[in-house]
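For reference, the chain that follows is the form predicted alone, supplied as structure tokens.
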Amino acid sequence: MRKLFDETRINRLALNNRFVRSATWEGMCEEDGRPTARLAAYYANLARGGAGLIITGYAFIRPDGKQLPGQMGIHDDSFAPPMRDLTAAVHGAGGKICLQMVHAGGQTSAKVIGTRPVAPSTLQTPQFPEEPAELSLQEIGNMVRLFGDAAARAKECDFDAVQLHAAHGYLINQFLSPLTNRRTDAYGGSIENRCRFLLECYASVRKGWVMNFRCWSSSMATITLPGG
């Protein structure tokens, strides 16, 4: 029977135990979601103590999928260097770490972002500060797209996994929901339909991650990527 302090693989990514941090908001980020030094060293920190692997908190894929003020953000190349530095902490320490990314949807606001928030259909719900805008098929592709891309800078800048986060309300999870997804499209209705987007951005962080691909601008369920 394995132990706790057992060494375990996930697929071709070794870890020194069991020991998985669970992501959290920590809010040390800057306002346009650069990592700072002191975000690299508390996850070195967090290394340090024993932590088998780090899972960061959840990092927006585009700027208007933002909730909180000091939340890391995967969008923008310019981030490659902090990016590198937080990872080259943690590895320094003898850790791993994974990114877990996400897109907030209705579950933020234009006080936060600057523009009006988006999800699967226009409705208002509790768990929604406003009315959202209904993302169009067009915009939806593009959702996919910046879901791999983001895979495809987090393996750019040395992150030994990527996480999806599916739940807590946040974009992916209002696709999955009959509660906040209305829609009437390939994305609505049967269950299949309401998967739709998750799977396709599943399809898409695993092209990001396994080919690498450069096709950036500067502009729970959850699903782990782990390996080369």
Ligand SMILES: Cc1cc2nc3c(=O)[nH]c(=O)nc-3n(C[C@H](O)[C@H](O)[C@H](O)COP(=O)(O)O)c2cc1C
Contents of the next structure:
Amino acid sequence: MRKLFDETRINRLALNNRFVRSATWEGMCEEDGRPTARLAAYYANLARGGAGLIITGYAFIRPDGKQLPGQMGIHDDSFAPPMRDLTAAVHGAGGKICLQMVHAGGQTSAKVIGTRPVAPSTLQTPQFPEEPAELSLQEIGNMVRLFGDAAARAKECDFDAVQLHAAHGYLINQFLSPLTNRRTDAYGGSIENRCRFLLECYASVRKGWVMNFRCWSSSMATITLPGG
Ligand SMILES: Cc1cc2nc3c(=O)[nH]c(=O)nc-3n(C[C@H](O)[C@H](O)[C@H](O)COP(=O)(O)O)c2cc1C
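Beyond the form predicted alone, can we have the form predicted together with this ligand?
Following is the full complex, with the preceding chain placed first.
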């Protein structure tokens, strides 16, 4: 029988044991999403404590996808040095680290992001009463590409895996749910249409991660893609 402390693998990703630290927002990044030495030390401590795999708190792929203070961002190439410090700290402590990627969609506020939140449809969510702007088809395409760019950036910064946050009412989840998706185009209506955004993000992330292909360079319902 397999035990918690046994070494294991997720595809090509070798783990010291089967303990996974679930994604948890720590609020330890700079205002713009840049990771700090404090966060690197925190993750290293978790790895030293025996977590085989650490999943980071949700990292926004575009500034308007941020939700909470101190949240990490994976939208900016200039964050590469502190990102690499963070992954090196975990690897140095014998652990592995997976980056969770998110866009908060309508579950944020103009106060946090400085612009009107975006969503599949102009429907408010209970805790975020601002009416979001509906994404156009072109904006959906851009968003899909940005998830892929974020994955490529994560790979370049030596993360071992990436995870798409498709739950908890954030943008991908808002496309999946008929409660927040009232679109009448190819991204709304049937379950196939409501899944389209998720599947396109997934394909884009695979391209970004596996082929290190960036569409453009800029500056559970979750899916994990192990490293390799
Ligand atoms: C403060 C806090 C922050 C969290 N941040 C995230 C997050 O960034 N991404 C995510 O997918 N889940 C997040 N979660 C959910 C946790 O990963 C976890 O699923 C939840 O706490 C339930 O875990 P449990 O069943 O072991 O209690 C967060 C939970 C808490 C309490």
